[in-house]
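The chain below stands alone and is given as structure tokens, in the form predicted alone.
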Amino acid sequence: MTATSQAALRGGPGRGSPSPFQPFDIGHATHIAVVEPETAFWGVVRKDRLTETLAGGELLDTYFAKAEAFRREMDLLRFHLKPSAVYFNPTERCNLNCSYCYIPESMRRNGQHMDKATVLDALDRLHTYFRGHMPEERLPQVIFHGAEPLLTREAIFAGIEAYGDRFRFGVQTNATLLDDAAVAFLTARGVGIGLSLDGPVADISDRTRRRWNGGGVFDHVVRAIDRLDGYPGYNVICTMTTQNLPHLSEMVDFLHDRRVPACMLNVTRCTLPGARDGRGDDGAVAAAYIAALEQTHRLYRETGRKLVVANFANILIAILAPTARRLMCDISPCGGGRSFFALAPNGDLFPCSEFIGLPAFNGGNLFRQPVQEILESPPFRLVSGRKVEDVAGCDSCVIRHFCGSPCPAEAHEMNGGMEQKGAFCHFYEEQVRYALRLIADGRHEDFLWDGWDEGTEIACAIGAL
């Protein structure tokens, strides 16, 4: 992948051309950010040089030389991608009843399963679609998702075995069914594995992630983490709620102690009312989140071993190299229906798994219609056409292309329409401020995967003047 790296400016003399930049306070003692919102071109400058920097100099000269290229890059990233991944939901059912789940309870209790023949048929059709526009050397990605995909273990393992040379596979699981045999099968084939755990001890984690009878699953997940020790291709997702916010830094300690290579500290997606009950206040979420990130840094400095918080790393990359970002939630339009889509067990396609259970966002059926036709359906266009320029408040926000105003599903269901914001505007703003503070202090590489920029090109790098 080729990406643009827009490096931080430490300051410099300014004169001449009028400035298209807007100042953005990052809460730093000596530095402030300046951003050109349309192209996401930015710099970090000394506060005592802000006026002269905005008046002219190398930053402006570089912007005017590069602006059109960056504008084309953002347009390509936002409006001209084709899907390269699918969230494959082989079952609607789950053996857990997590408090914030976005899939309706009736589906999780009594929903459909795919059998082996249906999984193989679906993979064949998906392979045909992806090969129509992706180069041979690039494999599309299939993430078995849910509800709980390992309830259909025989079927999805057959699919992984049959199509292992045609897709990159991943499995997102609650880990209760991830026994020794399953771990051996998945790790031998290089399958990405995502687990879910919401706290460093059972009393905290089991408050939100529990069985239908109310029993917790903390011990099951910890055993799965122990089985995966040393496997580089797994991560742990922790969903931030009012129940675990005071313990996020302890959660970081817990995961680091167990040599987990990466995690995600995710906000609660407020698509369904149940999730909104556990939603934390923006300020409290941001404070706990940033404290947890700082804890990962302390642990890295002490041990030399990183625990990458992948969703934050993606925000950093969105600033440093927009086209290199790995997750497509923090962009507008989001990746739903553009860089990925979701497959339900009956073959229906939705822009994202967040929309499964919302019939109005069913774009068509994989077994009856061409995928390209479904991608152009009104439900998909409603999601892929949601732009920050059309969201009140986001339209004038300086950092709109670092955040993307997620999530369209919760904006629609919680706040009444695609033109509304999602649930965590202030949290995303504070996350970007923190990322820019790290860049100003030269600490940002400590929060990223080693080698994250392989295959990128530096199109713009301005150092201290």
The other form holds:
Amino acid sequence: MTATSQAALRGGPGRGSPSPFQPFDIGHATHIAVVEPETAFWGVVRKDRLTETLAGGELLDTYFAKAEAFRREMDLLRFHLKPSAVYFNPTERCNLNCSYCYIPESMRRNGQHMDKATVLDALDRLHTYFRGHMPEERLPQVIFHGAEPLLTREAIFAGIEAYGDRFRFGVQTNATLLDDAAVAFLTARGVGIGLSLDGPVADISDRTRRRWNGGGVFDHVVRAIDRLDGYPGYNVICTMTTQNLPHLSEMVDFLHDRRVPACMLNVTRCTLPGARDGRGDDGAVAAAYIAALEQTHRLYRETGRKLVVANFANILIAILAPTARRLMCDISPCGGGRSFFALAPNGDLFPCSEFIGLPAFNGGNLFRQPVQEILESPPFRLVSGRKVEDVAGCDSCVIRHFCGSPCPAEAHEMNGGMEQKGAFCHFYEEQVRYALRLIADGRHEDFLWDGWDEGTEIACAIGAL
Amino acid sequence: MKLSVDLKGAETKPAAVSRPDVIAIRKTCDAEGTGLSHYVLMDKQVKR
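Having seen the form predicted alone, I'd like the form predicted in complex with the partner chain now, please.
Below: every chain and molecule of the assembly, starting with the one above.
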């Protein structure tokens, strides 16, 4: 046993505390996880070697050698980022009336559009803001979102055309207006395209995603998927509800069969009351989700082709390389109002799209105030200041920096305040357990996209084959 | 809603080869995350 390991077992020099690691049962036959929550540093250890491992050796030595660096890294990730993306809502209106939408119905029916001049004005102001703090070689991102952004197709395409060298663009769309010309325009410019689909057949998908008259849109989305075949920058979001949970693995089969490169299997965000009825029980959602992930792995083994489930990949990355995470929902404070913000059609800024239907979270207006001033506004501070240390139950949770206690909009609106948990605590816990089981079995890379760790450096690699 | 799947069915398959007694992996880079669950932001740039 080394000197530092002995010190750790005793409590470390001057600390007066026991081993920094806390056990976390991952439901694995032979291995258990140990986590130092503050630094998000972990090990997966044979159960019959747990006592010996925590008494000393490479894991403890690495922790003590690098804990300060890991702590600084987490501090930088959690508290010192500046925005580099905007979720740009060019319209409040939508031609669909999906059951779980976080945009209020009155907005989606009668809301306002941006015209072309307003889109261009907004992009100019955003460009000026981002260039003030981002390095030249890194392009800020603009994701046209909604409601349905292609209702303002002429305006946003003009923006993409004019600012293509100054932003990386993306569009999240319900696909009903994504015709051949739109696909040709967007793919020629390398624009990221996200589609939404909730089931492998119309009967399932159309239960939650439908027009105002009740008609389904499944066929539209499938045609868009076919048009995008071979384009690497598109993906499909599936929102998990009680309507499609029993069919989630079939959904994975469907997407893989159509060569969709990536998808998200999202829980229903319960910010607005209408979304809560069909959200599904935590345990049932976790079971169906993990079964679907296993199905993606079987498909990969059979075909050599991955269907990456991006939200799960992000949890794996949060464990393997915390600063390499792409999605910022699963860290606290979340990315809302600090690594990105959302723009409404009238220029109002909100910390995240999830808050657009909540006037109390309007931080100011892009056309009347500097962005920096809005970032410091009380509504933005309320979101960007929400951290797991202040959430009862999360403050002592071992996996608090792998989960982040999402989502603040949900916690505030559904559970009564920012110091409350969101809707899916158990789901996130099971997701992290599963991710650590994959690491224990050496299968985790099969769930990540190739090249996910480009640009990273190895800080620790114990037992990594 | 009663589901036909449960967590037992979602157990990971043990690796054929024995696994190390201790596994710990940590990679590091500049933090540039900007995604949220309403949009898949995976790769850093769409390769055309």
